[in-house]
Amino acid sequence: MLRRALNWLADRAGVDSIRSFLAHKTVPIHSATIWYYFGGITLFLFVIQVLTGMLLLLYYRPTPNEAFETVQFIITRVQFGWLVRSVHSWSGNLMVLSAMIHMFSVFFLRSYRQPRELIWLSGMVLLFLTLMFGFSGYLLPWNTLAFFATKVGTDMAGLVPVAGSFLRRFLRGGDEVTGATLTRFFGFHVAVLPGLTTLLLLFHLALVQKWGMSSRQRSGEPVSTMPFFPNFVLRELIAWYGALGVLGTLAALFPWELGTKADPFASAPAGIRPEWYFLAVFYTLKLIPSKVLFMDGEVVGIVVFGLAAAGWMLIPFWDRQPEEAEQHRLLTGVGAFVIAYLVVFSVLGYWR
């Protein structure tokens, strides 16, 4: 009975297709393999985010009232609460991370050329929302350095011509941050955002598995590969296993703080920054002149980021000629410039 259940069971979920395509799918082999395995890590660092948030939802209720005095519930009275939320916030930053090395590393191997153009932008779009979910989660413990935080975020985002005072509007629910901004937040944070990242992902993954992955093999040249299955699966469940270990460390050793609970009618304090994924950009606007020309500083700094960033995400339709010495010496050079960028602004814009 057993046996005739288990083949029902196979015959109408179709796992013989499912052999079949493990059977015949393979992984290029090069030098630059391993930075394959970050796109599972983002993966994997999503659904543990998906997961602990769903037990932080247990308690958590996105109040003025009741915010922090929930998050604060779930530190000091939920049975391993503090450790809980401390992986949340530690797998947010660190899916960030991840999401970024994977993005650069598609870049320098140049996985985005043809036919793999929607790959790129739909991971894009992804890297996006990750951003997005950081900005929405570090309002929700309703504490002084993210109120203040998110105030200077949603101004910067009021910077944007045209467009910027409804989208400042927009994400604060009225004018100033209040409970409203909490709560459209909040909505954001657990039930938008996860929603359209899961279809995109969906997306995505769907065009990885009808494309396949890049090789660096020019063409016309044999291309050296493993089998996805169990090779490559073994590869990445060890990846995940170290970046479980590197998770599991840094929320036991360094629990994540709450602070004090914000006062909308307080003077912000001194040293607000960002997120460190934002850092770059809030300290390059403060460098910024006032004035530049007849216009506002810092409206001028907009515009140069925004159009950087759709210069980035359209790389596929503008490097579209065969690989040539020099031009691959200029798009490395634009992206390790890129990287030095982001990292020696971070660093000046979380010392000053």
Given for the second form:
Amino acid sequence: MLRRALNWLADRAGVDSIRSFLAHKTVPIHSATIWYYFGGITLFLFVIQVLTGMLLLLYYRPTPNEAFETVQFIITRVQFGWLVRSVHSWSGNLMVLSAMIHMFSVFFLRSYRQPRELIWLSGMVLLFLTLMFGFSGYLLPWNTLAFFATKVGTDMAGLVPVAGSFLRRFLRGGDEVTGATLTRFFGFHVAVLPGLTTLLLLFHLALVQKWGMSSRQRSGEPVSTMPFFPNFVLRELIAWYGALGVLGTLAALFPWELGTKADPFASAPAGIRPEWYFLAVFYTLKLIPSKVLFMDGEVVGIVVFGLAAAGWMLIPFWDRQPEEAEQHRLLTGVGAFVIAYLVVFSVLGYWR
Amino acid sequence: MPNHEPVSRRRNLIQALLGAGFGASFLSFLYPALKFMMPPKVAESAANQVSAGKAADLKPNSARIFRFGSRPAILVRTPEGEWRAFSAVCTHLNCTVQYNDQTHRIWCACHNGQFDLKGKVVGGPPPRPLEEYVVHVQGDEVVVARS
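How about the form predicted together with its partner chain, since we already have the form predicted alone?
Entire complex below, previous chain first.
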């Protein structure tokens, strides 16, 4: 009876075609195969974010009078609340790190080259959405650090030429960072961003499926491969398990702090700094003088950051070489410079 | 031989009309959604003058943040005992400034912007001075007004 039911289910669900697809799918093997796992780890951390986010939603209330108190309630009164919140915060941070490693590995392996330009572009937009997840989620506990980080961040959006004042009002839900901003960021964080990310993620994965993973071989050369299932899938599962171990250790040993409740009429405290992934930008903005030629320094900073991000995003169109095995010395140098800049300025931003 | 020209032209016309219809209805759905997302303009608090507290509560070489309309402002009592008041919103990126009693400067912790006790930028990235307010001490009460 059970066998018949399972057979019926397999027939109607088209399990045979899935089996046959998995039996034929292969993944190239080369010295840098290990970097392939970071895309999967990022996806895994996104799933953790969704699951822990759903749990937090059972208690959290997004108003200035209740946001801080409900997070406090979650971490002090709800059973395992501290762990769920800590896992949510740590997995968000690890997701940004993993997405960045994934991006740089794609860059240095030159996997963005044709025909995979759209995979790179959609991946860059996914990284941007991930950063927006971090930015919007950071405000939700309504603590002092979050309040000023949001003031600064939304004010930076306000410096964008032409659309700046529209963007600032749109993000803040008014002229200042208030309860309206909190409600708005909550909506972005739990509905708009997850919806957009899921759609774009499906597009990204469909393109990876269409064009396959890059092999780094010259065209015509034989490519060593391993079966996707079970060989690659089992390796990926081990990577996920490793990521879960790191996440659990960090969340348990270093529970995410809540800080003090935001007071819109208090000074920004000494030593205030943003999350690690915005530190390089934060420190750069500290260094830019008040006037650069005839323009305000921070406007110059925003314009330069914007142009640099656009240039980085369009890399597949600068580098038109069809062979993945061919080096592009200038772009490799640019990549090394970007990593050095991010690391050095983040460290300086943290310590100074 | 049949002449397909008129049929093809009619088909193109129908396609154009359908496309325009779908486009127009999509825009008509999008427009209210976009307008909904933009917050309505709320008239800013018309406060031109507020009480910043008791004069006796603020010793020389100290400061206090107080609410001026919908924004924070800072009332400073200089080491010499003079009263000064400014907008507490840093002109760099909108953080709220504080008074540093060691350096006798107004300081923004976010990006290390520094202002002297006349609101002028003396260090860091802020592009403009702080907006200055007028301070009146009426009896024991400190009243701050827009200049």
